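The form predicted on its own is given below as one chain in structure tokens.
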Amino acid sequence: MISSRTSSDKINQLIKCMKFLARLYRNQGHTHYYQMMADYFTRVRDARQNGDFVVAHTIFFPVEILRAMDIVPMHLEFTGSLMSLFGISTNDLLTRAAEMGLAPEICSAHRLIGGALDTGVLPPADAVVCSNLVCDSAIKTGELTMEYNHCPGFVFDYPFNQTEAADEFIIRELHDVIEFLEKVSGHKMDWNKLSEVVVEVDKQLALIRRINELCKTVPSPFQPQDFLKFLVVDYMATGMPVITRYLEGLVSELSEMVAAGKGFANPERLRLMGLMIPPWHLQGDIDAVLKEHGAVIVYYPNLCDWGQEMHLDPEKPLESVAKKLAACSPMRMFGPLDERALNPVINGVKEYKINGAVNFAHLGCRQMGPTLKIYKDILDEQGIPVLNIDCDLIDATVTTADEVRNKMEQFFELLEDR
């Protein structure tokens, strides 16, 4: 493969945007979130000149491991997705991916990585860790990243079923990836630091559960697009004390709103369940149409639900990392679609007083596509209408804001008439 690598300022644009938002939300909890993001991408950008070791990784690899080893993580999928969210053009990267021969049926988040690698948008990586969870494109993306960076890599293998033997297998995989990273980076695992990270993760999961509980209130105080921040927190910055401060501030803010009877939508007429991530580039548009119609998405069972209370033991940090991986809600779509995935949807209808469900059906997602009818059938049994919106997470040419608005408004009319 011939590369046409060129310099790019997209990472700089991302950092500039995050710094602006950190200033905008000064003295509010959100400033911690945006400052974390600015610091994250600044460290990625400057890693080579600072002599840091960078590991590019795909979704669902436990970043706690990298932080405990003082290795700079670079999340491949979310770097591109966040560009899309904050209005930084990605059309040129998708166009370059098409020129490289990446088919449009491939998830756009992974096609974008190909274009970013070929044009030099992504800073260089010293090693790559990819996995088979949940996106089956992740391994190929990992291989492509290794090829462009001429660096070693590790494929983290998750077992298909959740059993006692599978749990033991994951522990072995974690030991193996640590051994690999120690060898290629020269950094040793700091087990005390990993224990400290686990303590923070345990606090953060409890705070997210508390926020989900607050969303059960009528009216719900939570802005729907902020659910995506929980994904960013988990995939990029889990265990960082700054994230604990962000979540603590958010709990305080939302609790005050609940006490005052204030909600995202005033008055609140429709409460919705979300089944998949909305397009990154349409987050503002979607929240706007929700608010206009007194509607609010209050629950994402497949994205931001950590289930029942569980305790992570800092005395057993690696086992705790494995335990958290198993509890991650997207894991429910990996393996048989059994009660792990279905019960949260069924129970969520009553717990969150759901009127309807919206599924943003990302065309490149091979996990969500096969589940559409299954989720629709079980929600039909609960008397809950489902709106499926064909869209793309990143490619803005697939579905426009007006198309999404029209479909959602028609759905709201249906719900209002029930």
Given for the second form:
Amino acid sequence: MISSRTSSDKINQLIKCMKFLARLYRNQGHTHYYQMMADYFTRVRDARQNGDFVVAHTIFFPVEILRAMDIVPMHLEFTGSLMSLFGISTNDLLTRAAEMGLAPEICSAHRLIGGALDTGVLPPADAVVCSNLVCDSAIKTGELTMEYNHCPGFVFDYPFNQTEAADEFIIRELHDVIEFLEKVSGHKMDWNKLSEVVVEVDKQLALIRRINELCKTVPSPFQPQDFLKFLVVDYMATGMPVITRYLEGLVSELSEMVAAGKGFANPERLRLMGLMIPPWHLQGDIDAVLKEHGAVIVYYPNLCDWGQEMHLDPEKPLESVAKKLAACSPMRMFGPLDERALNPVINGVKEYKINGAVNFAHLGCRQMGPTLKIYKDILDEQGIPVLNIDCDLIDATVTTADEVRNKMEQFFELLEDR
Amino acid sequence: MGSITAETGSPLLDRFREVNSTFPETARIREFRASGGKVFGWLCTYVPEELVHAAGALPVRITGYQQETELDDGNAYLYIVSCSFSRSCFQMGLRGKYSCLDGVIAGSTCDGARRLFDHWRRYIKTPYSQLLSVPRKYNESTLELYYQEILDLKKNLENYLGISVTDESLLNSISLYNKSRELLERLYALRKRPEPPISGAETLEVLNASFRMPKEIYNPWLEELLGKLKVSEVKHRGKARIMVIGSVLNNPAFIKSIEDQGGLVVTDELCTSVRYFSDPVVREGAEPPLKAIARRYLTNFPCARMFPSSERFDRIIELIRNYKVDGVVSQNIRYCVHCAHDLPLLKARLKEIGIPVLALDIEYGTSGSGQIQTRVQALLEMIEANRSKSY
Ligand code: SF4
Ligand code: SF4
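Pass me the form predicted in complex with the partner chain as well; I've looked at the form predicted on its own already.
Zooming out: every chain and molecule, the one shown earlier first.
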């Protein structure tokens, strides 16, 4: 299959947005974040003319490896999601995906990639690495990307159970993927650079933990939609020094707010747990309704909880990369829904003084949707009501901002009446 | 068209039907349990039945309701975004239909199966449960991982059942299960005939029984059936030779609805049929029998979950050639997304060899609605029209 058109318009729009936001936030931690994003997509867009080697990859592939090999990463799911976040129309891409024959039940994040491949919105890739993380769609999207780019690919096969044999296997897989990348790109793995990246990652995880701690204070200083930025930095830019600067800026900004007793919502009346990712295009609307009602989402156990302190050892960079991947909280959705996955939710209720939980049930996600009953039951035991909102991460036609607002307002009333 | 029962006057198919209509509370399962045997349910074709059998237990496949059913409990627990197969199985379990099971063994084969297992363990609480990591690709390293997973299963079964699984018992089980595979291959070979003695719907009934009863009883039944079919005068005819592909399928009425329109279903790539019995376990040298089992399960006719999908596509095309297939019906259970993802690429491959594909989005257990029948008719007409054009 060959794409019918080529256009980098949407990528250009994305870069423009990022540059604008980087200017807007001048002198704050966020400016580093947006600048990093602008640079990321500029590098992807211009890779061909600069003679860079681009590897398209699906979610959770450890980008530390690509960085240490001086390969340009292109995150497939997030490129589409960020378009949606920044209001760049994605309807045409979803329509194209339907015309290609991708069933509507397939998660929109992945249908969007199909449409983007077929319309040439995604810049070309020289190779693809995909994995079975975190759902069935990732490998399939990886294969489709290989097909459209006529390029080689590697599947990073991540074991479901965490066992000794699985740990050994993951290291073998990482060695194999490095061998594959060296062969197809001609770039050698720079082990010193990988160690440096690991050191930086370690610092960044400590900073995110520090931010989570700051969110435990009443009132919480953190703007809820910024949790998503942690996902973006982890999946796209982990280990880059600019991310350390962004997180350090954020920590000092939030610490000042805490010291001054300032919160996201003033006064803060309701503290919420967010179970799943809210629709990208409704972030602003959700934060607005939260703020108006003195509510704040203070904890996303499945998105940004890095658990206990863990030391990443630069002397063993590959083992550290594997260790970090295993500790990543969205991985709890991949593995068995056992104590390891559920305890953070239970413990979070007390630690973050939670009044209620909000679940954004993304239609098409066979990972998140089916967890709802289990989460509801364990939160019920803690006396925590759960609001479920059916929505779509990307497709803006599924749930409107007004519908989300109405549901959230009714829920806040219920919580206030308790 | 005729049916085996009517033609031979023997109750051969009725025996299989009886197993299917009473499952999971079949007489054989009850007898087995009454004699102290343990029954283990398995989910998906990546769980090695031979190992469970060698541990002295009876492996039976967990399936959902035979017909499309309201899935109130399934929806409430697994949510509507899980495939209806997993919701159907879960609801049966939750309502006590699988109380005959002493254990459940699943594979991490897909999102649907994984979440079904999470809920099964939490809410149905069958005494023994284990989920195996099943790699998505095959090489020495993934083979080693999967081998370790089933070694772990072996140890756990030994502890749970208080027995020891010897190489000898594994070899016996391999031979029993391979025999079954060989007989099913022979059954399928009969369908290569221009006018096969058994219909597609009937074949699925025979297949359904194969994973719901002891192979020790099943194999002789199947041998007897093959003997009768060989000399049978029954001839099934149709307007076109059809292959059914896609998600799990247990309801023969779905196949029958295609055959009632004049489509002669001659083969498939379903995990309840061809993908279940193809490729025997072959031991290389003096390797541990469990290693041979591991290799067979990872290299068997691939499910859509495996990488690269071209291997699945190649084997589908091989079947199309061997069975002289004119058209393909792809039945995808909604939210069985690996099959759905494969469709555009598979259709492109089949287009290259001139094979039309009818893609149906269905729910598990469907018998084939009026709309489906109309679309099947359109496919058959298209095949006929193409055929007359080429003359
Ligand atoms: S939202 Fe769910 S289905 Fe979509 S990519 Fe993420 S895990 Fe997969
Ligand atoms: S029908 Fe598809 S998604 Fe559902 S359990 Fe089977 S393979 Fe998995």
